[in-house]
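Quick heads-up: it's one chain on its own, the form predicted on its own, in structure tokens.
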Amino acid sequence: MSTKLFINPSALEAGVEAAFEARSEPSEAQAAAFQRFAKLRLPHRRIEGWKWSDFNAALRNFTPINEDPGAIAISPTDFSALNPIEFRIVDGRIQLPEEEMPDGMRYGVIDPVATITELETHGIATLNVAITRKALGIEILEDAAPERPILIRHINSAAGFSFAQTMMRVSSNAKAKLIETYEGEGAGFYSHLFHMVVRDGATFNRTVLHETGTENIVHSICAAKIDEAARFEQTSLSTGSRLSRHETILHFWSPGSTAKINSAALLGGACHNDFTTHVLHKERGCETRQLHKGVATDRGRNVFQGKFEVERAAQKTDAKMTANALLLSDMAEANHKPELEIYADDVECAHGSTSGALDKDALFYLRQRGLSEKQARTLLIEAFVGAVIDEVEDDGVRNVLRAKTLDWLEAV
């Protein structure tokens, strides 16, 4: 293909073009995706949905990660005590578990997804589709319910950029628990595209913990299609980084399904985190609950964008969204954008958003009962974020998230 797709390319654009041209046999779909990216380019603040998270400005000087960075030391995570089935994606390279495949589950390294129609106008998603060489594939078989959780560790150890994909199917009447961690002290950019389907009567529970180094840049998308009478639950906790954005795109394709999407951000220093969601209700009788809690101090920046879209056929939809932010310093920011787009007339949909400082009366009340100012602030913030963490059903996962919250509070 031509090497002149970009006019005045940034280092990242020149790098991804060189990386794409170095591939031996990219598919026609991937070539088309790269052509789309060349027109779209990286999202920037002049695009409405990206005005608070400018990836174009942040990524101008990024180049590819070395093809052979060598072995790196990887320590166990706090989730290791849960005896998970552990996968690792290190600087975009997939590492499978060194154990026998559990009953009711299949996995392997597969060809990446060639295109996702609803993401063809998404600059980072089209770049991921064009560049990713291999994907992690996971399937939970019909009626299976593995007791052990699945753990995917996204580890960014270097500078430069890397891309990865995961594709997952939770088959009919199956149950699956997934934990994803974003880790590493590298100063690189990592893009992950997670495409999945939750089939009829299945239950899928996903936990995301983002705690990378402060110079890391991360973008992730979880795009899920939910079938009839299925259940999707997700809880995310992020301490941010230089720039991080985690997107969740849910499509209710069949009636009678439910989703719960909760998130919390704990941001200090100059960390930036963006939780963006889009839930599309296409069929009747589905329910969505969404709760976001953001805490920012110093120059931390908390971004939340949530959209519920209800098509005309999706009568009897019940969808509620709430976003609350605590600002603990004059320089901290909270940017919220809740949206409803409704074309059905027999629905119950609502959204709400608040931001403010800690309640002075509550602080005074606790101080009067013998607590120090730091203890009082910690107790109030823990309770604020606890509204999200307490919703986690698994005791082990909930305890890890609670401990991470307390660790952050001790440090601020």
Contents of the next structure:
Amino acid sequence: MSTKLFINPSALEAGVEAAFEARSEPSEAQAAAFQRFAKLRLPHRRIEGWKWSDFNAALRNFTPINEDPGAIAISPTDFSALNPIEFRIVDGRIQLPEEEMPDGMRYGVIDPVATITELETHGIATLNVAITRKALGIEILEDAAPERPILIRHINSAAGFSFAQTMMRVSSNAKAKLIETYEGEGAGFYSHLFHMVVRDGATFNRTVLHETGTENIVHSICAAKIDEAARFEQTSLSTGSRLSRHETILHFWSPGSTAKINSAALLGGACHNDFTTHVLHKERGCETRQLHKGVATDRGRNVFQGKFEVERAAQKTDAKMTANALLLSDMAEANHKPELEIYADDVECAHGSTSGALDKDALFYLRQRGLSEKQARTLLIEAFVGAVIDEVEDDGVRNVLRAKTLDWLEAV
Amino acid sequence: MLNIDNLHVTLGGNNILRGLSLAVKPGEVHAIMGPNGSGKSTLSYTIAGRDGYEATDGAVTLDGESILDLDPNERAAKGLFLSFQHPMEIPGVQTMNFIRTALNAQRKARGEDEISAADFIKLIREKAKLVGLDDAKLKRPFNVGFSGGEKKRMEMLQMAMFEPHFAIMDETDSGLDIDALKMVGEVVNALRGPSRGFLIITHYQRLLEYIKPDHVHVLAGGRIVKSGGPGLAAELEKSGYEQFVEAA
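Right, the form predicted on its own is done, so what does the form predicted in complex with its partner chain look like?
Expanding to the full complex; the earlier chain stays at the top.
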């Protein structure tokens, strides 16, 4: 089978082409992006960086059913105790908060991004740019520090494909807390492209919780530009799904900024999760700390790819990356790829990666003290993941992530 | 109380214990001394139920009940406590939380009520003082960054908290200074009573100056080769183990 643009297209490719052609007037930028996508196509395992998360294979036999699911019941968020300003993107459709706009910020539905230079060779991001019609725009005004967190709930209940974009700016010396949840029991493909800027002196804190049904295929990418003396903090927790990949791309454009990018994955059944990050240090004196903890049981698959790139001008960069995997069954897998690419000579950069089973000595010790095998395992796994979760400063967020970890441990 | 009869144990295909017999009556303290490699730790791990220590023959009973088929936690719930020779560091596991979970797991298994948070904190503070551990240490991840002596104090803290029915102390004295040895003696002597038994495994006589054993045994080549009263320990200190190694 072939279409106008694709030879032997996947069902998704055929579907997006039909959807694209049905549009009345795509912008020139979108038409160009679609042409680029037709050349790039969906990423597959022969492309470096995608060998462990083959979206082409996963979507090859995926038949999108793009029926309007109508109004779906949406339960209150797990983060309701934090009184968040709640945005929803339900099967790709943006819903703004049903309340007056709080002080210190503005938001709305805006035109999507025309292009993101560093993502022009990224198949899924390019497709997202080509297809997405409207974006969620959020701006935190200068010096503002809204007390309430912003919550974006990505809810995917359908079996089709949907694309969404968010553009966010944290203005100079502002502070913002963002929580993103990926939810829903759907069996479709969802792509979210998040483009953000953290201005001089600003602090941005992002929490990502991926806890969808097991059938969803999800790709998210956050591309952030960090200005001078700014701070970017991110904690992600994923229980995976049929295939999920959350990418983070940070560019330090100016000196003296810091980033913390921590992640944890809890993968049972046949769930697959991929945390891929790329931190580009372009200017001097920036600091990055990254910690990943992945737990896999049954046929769970934990993918971690972290890359620190340090350009020649980025002297005095201080960057450390650690990835640890815990494998609880013979069929569970961990695929780690830590990478350093350094062109400056006066830097401190390090990475470490381990994988292994639960410590038998520790298990016996705990059991000798009276803990059942399940209790002992739970305590040790909780402690393993706790290294990421305990780093979360906000009590409310930390409590939710801890409760999610315990729920998962209870169920496996 | 604890009866070991003709116990044979293999570890990784090697015969370590070869017909060990020992009977500890309620209220008694027995010391087991012996050279390196004689099977002392194998004995303690086998009684506690560690994976890999396979009893190929013989029996171990506690209060007349065979324990060899019980899980380690079931043995713990019956009041069996092992003070480890090399206590674990367990990063991420908060000390108080762990000890409370363990205490409640034991109580629950015995059909007793769980201890309240307030009672627990009061009790652990009291016992921490007894073993010479700062409160601050109780808030740290379990044993992480502790010195060898502090880890042994943490073992004694747990023994004092759990008030076990039968305790095995596997080289608790190794790496301890005089003050810490005295503390171990105080903890054991305070727990000594008509229904409780102790098995103290050691290389040296030193600890036995603080804890007077009722019986002393020499373990060599996987079996008890000599038994006697407290005087045997002092005798061994002079003569060494060589005669027993040759005899075994």
